[in-house]
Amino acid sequence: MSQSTGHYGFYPGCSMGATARSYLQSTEAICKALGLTLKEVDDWNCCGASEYISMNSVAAYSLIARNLSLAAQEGHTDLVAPCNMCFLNLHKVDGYMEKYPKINQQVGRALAAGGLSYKAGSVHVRHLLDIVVEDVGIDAVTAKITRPLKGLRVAPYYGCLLTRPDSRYSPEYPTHLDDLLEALGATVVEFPLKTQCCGGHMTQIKEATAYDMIRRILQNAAEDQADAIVTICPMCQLNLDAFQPQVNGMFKTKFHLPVLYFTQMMGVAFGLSNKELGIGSEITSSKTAFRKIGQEEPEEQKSLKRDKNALPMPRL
């Protein structure tokens, strides 16, 4: 691990208290079993989201920055962020305030002026899926596994925030949670859209634009059998899981398809209960699809296994 104790700052963002509670539950419940301690960074603040940035950059940033501030005052280098949003905007504006000279002295003379500093690149802003695949390691994970998932057919969904080009991740074909996925035992779909974006907060703006959006991740996932989508992020998790019912209203489909934190589908492979995990909690049920694991696949599935020599074009 990168740090040798195991101990992390943890930033929870606003979701994981509210529509993401069961990202919080189960992160908590894997982080245990793994022997992870993150420890939340004490008056943490909301980190803005993307209304913010568009109306004011400068003090977004600078209310982004605070959160650094606070980590770095209380001896966090890693801070682990498992919200995608919450993670691009702590990373990037700990690159703007590094690469900017302006953007560092207009944050600093905000901070300043709440008691606070924060020098550029002190505090490193991580992922929980990079915790987990780096520094606790697939080897680690599997070691924990008590219930493979084998049976049960998975679309990794990593959606748009995680991969933007400034990230460590590949924009176009990431490969960190599938490997992840593959370890609990799970058989990884073709998902060419696995960093299509969601539509964010577009279903409060418009509608049609949004379901359609929608709609076209989940059909990828179902035209590949997925039973279930796993995803990284609370927005994702909340627009797949919770507008299925208005998506198959307007485009006449009939989308059943649960979606799931990666961190639910770790706790499942170690044996922990649905309570624990927070299993229920999602709109779209998914007992039909957990009903499959220790099941052996169709033939007709077996040949639509993901072939991992090929960098599929994604199918809209």
Second form
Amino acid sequence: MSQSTGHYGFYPGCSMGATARSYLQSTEAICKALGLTLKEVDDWNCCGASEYISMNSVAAYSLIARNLSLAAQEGHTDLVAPCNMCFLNLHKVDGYMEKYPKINQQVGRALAAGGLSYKAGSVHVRHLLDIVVEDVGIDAVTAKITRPLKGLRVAPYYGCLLTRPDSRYSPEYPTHLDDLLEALGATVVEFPLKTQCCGGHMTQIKEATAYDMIRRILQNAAEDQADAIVTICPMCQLNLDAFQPQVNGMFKTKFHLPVLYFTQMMGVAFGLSNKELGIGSEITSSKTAFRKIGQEEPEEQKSLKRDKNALPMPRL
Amino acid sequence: MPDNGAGKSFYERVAAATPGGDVLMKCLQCGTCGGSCPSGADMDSTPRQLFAMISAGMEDEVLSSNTPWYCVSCYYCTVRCPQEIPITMIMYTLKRMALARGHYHKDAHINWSKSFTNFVELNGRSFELGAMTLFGLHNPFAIVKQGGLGVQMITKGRMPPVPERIRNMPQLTAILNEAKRIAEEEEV
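Structure of the form predicted together with its partner chain, please, following the form predicted alone?
Expanding to the full complex; the earlier chain stays at the top.
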């Protein structure tokens, strides 16, 4: 099913323009380095995340199917989603339309109201990680490395939705991200909770539930002395990174684990600059982690704190 | 075929409204679902218990349970179920059934789903800052607690202040309206 031409339809998803801007920047940077062409599907719409389907299933499937239809219309056979949620939704609806005639007929009717149609199975929905590992291949990635991530301990975090359900990878203990990170020169730690859920939308709804789920994952990575968690999903990155201070507050813990995208790690190993890769936009700073591999430090606001040994002069 | 669910048991209606839901009858009551669930500790009943209640026709108890609303939709139960029951999708069905009857658990996060969906229907794209603000109208406490993080996200360039909009909104609206009409022909 894979394409040898290196051309793919691209469904970025809403997060890539917002909370996950650094994921988009680093994806563009590594695609350029690897000679991959991702062509954004024109006028794509939101996949509805896990919200729309709680309210109306036919509308939720139809919302998703519009994207499949547009991608097929543009002639794409492979559609790449970098976000686990988008990937699951697109992949699921394509599968449902193929498997359940009633859903196929209902969604077909809804699409027709907008002058569109979609034949189930005509677009192969794939995650960006899959393209890098399967189509580009570890060898081609290794050939681009100029600065191996030697000495950096990383916890490979897949999150839940990439490997479930109906996935070709193990839902319990997938290893393709492990292989990629190892090839980049990093030390991959044992990480039994690598496919545990980050809590998804629960941070907005029930903090105590969400923060405990985040705490377990951070703790599991910290137990194996990981310097960083490497993720493949905007929601996972947001929850583990941005809510880390809140988790520390709630559980009186002292986690400091930067959460970076696999594309950023690839970019660093390829010798690209922090700016190109959007490194520095994390809430939990990645400075200490990157210092270990002699990577230039991300720009941060200069501290206003004075030197410990400075004279006790008043500050203006 | 239009199906108003009349004369069907609660169990049959849940199964019919879920893709592949007919295998619910094969539940072994093994409890793998509840044991795998990362948020199970906060649920009134584990999925296993809920399925026994569905079989027993305890419609009111099931639809007012907090269980579906604590489902984080990670599909761990689904991939581990030895009978391949689409458990996560059943949780979505129960949410929709509870909403349709207008009576649900107090922890239902329907205002979050509505705030999020509102922007999707308006612009074709989600809009985090807007959804959080709209949700905040129902939960002012959330703004107080998460406002600081919001400011950080904005300064890091991770939360754009204005929503994005797709060009062909009339097409998307026509599709969604038709989908809603189709959904109304069914009960759930």
